[in-house]
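Heads up, the chain below is alone and in the form predicted alone; it's given as structure tokens.
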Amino acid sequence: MPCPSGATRLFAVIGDPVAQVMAPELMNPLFLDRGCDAVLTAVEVKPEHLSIVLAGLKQIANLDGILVTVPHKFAVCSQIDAASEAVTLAGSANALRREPDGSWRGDNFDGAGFVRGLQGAGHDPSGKVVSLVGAGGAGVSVAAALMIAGARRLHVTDLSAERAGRLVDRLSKKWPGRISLAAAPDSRSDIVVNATPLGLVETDPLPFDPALLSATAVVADIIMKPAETRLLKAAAEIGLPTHPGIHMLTNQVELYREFFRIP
């Protein structure tokens, strides 16, 4: 990769932690391939410092965009000037873009990338019953995208019933009668998605027991590192089809390219 210069445009991905972030590995080769003098770097930001760091980043004149990962996807929504439909539906954002007038626009591509990945692997959620475990910053986006893609029913589970309830209430306004709060994934689900951080560490407990699902249920995870989480291993061991998290990110690259106006 060419050495950055004074003309290099900057992009940052902010989160806590950031060791697992794979966006630089995908976006920097894209910049190079498109002849774009730009670089994306990971910035670890504690929640209590988010507003200070974000305010500072937005003042860097040659910084054109910010990607957002856990746990900041909800909090950054208060820091943007204009929001996409995906942000409005989900209440979270994972990409911020500086506009020509200096304002900042927010969007969320987690859900769209996840659904594109499912469809590409032959697991189209259209007409299917889906259970989603996790109503955090990525989970809310995945939930909205699943409904946009035509899921027949969506069951939402989260350790925080209040957080899951907020998501169900928000999406039910657009899709009444098709989304419900659940204590656990529905055993009759066609697709069951882990959208929690459980699995980032090998010793994490399983977010749900795949043995309680139907024999044809697709078990999907949004975690990218490790590539095969404990959940996916457990599901595969009993013969269930699995879908790893890396597809959610790789299918977002083209969306990021368009959003950030990369040639």
Second form
Protein chains: 2
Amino acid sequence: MPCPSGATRLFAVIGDPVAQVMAPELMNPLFLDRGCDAVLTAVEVKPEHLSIVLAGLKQIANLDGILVTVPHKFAVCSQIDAASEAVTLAGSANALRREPDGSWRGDNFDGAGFVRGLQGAGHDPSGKVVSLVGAGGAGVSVAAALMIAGARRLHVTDLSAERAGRLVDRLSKKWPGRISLAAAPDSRSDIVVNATPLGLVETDPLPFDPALLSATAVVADIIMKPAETRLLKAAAEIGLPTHPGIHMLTNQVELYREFFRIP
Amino acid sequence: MPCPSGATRLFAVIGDPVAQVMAPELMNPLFLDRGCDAVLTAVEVKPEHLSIVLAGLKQIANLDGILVTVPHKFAVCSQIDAASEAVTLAGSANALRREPDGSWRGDNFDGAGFVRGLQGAGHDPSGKVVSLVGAGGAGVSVAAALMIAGARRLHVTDLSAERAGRLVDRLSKKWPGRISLAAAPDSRSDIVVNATPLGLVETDPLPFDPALLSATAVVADIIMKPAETRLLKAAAEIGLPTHPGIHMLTNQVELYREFFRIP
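The form predicted in complex with a further copy of the same chain, contrasted with the form predicted alone above:
What follows is the entire complex, opening with the chain shown before.
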């Protein structure tokens, strides 16, 4: 990487914790590759300081964009001036940019990145029955994108039935009768997605039991580290096709590039 | 430079404008050299946004220190929890760090860096008559450091007599009878310092006329770009020894390293 200078434009990824975030290693080589004098750094923000830090970041004149990760994807939505359809549908945002008039616009590419990754691996969700476990900041975006991509039915499970219910209600307004709350993935699902944090730690319990799925169900994870979670290992052992989490992120890079107007 | 990762610690230099600041090119190689996974970026902050941006930066959990440049060196003093003697004497700060208890301490190394530079070039101000033109954020720090280093007399000139008067009053409390307000550099000065911004632009008028000084007066500038200002050129042409601005900055690097506890 070139050494930053006084003229270097700034981008940030905000989260808590941030030591594990991969955005700096993905975006900085992109800037270099595109001849863009910019640097993205990870900015650690405790939830109780999100308002004050985000208010400050938005007033930094040479900071052009902000990526948002756990646990801030819901909370940032109240601090943006305009929202994309993905943000409105999901209620969460993972990318904010300064508009030419100085206002800030939010978008969410988790879902679109995840769906692009699925499609690229030959698992197009169009017309399929999909079960989603986890209605957190990324899960809600994945849910919205699966429906936009034409999923026939979506079953949503979360430890918090209230949180899952909010997502079902929100999406049912646009796709009535096709989204339902479920205690566990539907056994007839074509695709089952883990969007919970379970699997980040080796000793985590499985988010669901792949043995209860049909013999052709694709088991997808959105966890990136480790690349092969216990869930994916267990699914592969019984012969189910698996889809690792890294695809969600790598397929977002091009979307971020367009959103941030990087040449 | 290595690509920043999620674990990289953050430092910032705040100013307006920032495109010309040299701190990124000075500090980032230092981090690399000392095996410190950190990056310093330039953060452009308009004066009307200083409070909100600084409040935000102070709450970023992985941001350890802030350098301060024009025009914020005075204003940051009201937003720190503790101040060094240099800050108290000068009324301006150019470096802020987070203390282990989470509070923020301010210091000012412009003056100490400038004096170290003078001494290194064989122009020790101890016992000397010094004239200073410019009582801005860096000038006040240079004034205090010159007195701490043992200058016998200090003459202070500024377009704003009020601003120069404030500096004279402040330093006279500690060094009564040795600091005075002057309309122009004293002709008997051993060292004359430009601490105004005049010289940044080629068409700027000279901050003072070197032809009116004694034949052995050292003419020093704190402007770094261009390296040889019109003032230094004019002084050299009539045979006066000159001292360029870059020394003030390069001599601060070691002071910053200690202050920011870089190994």
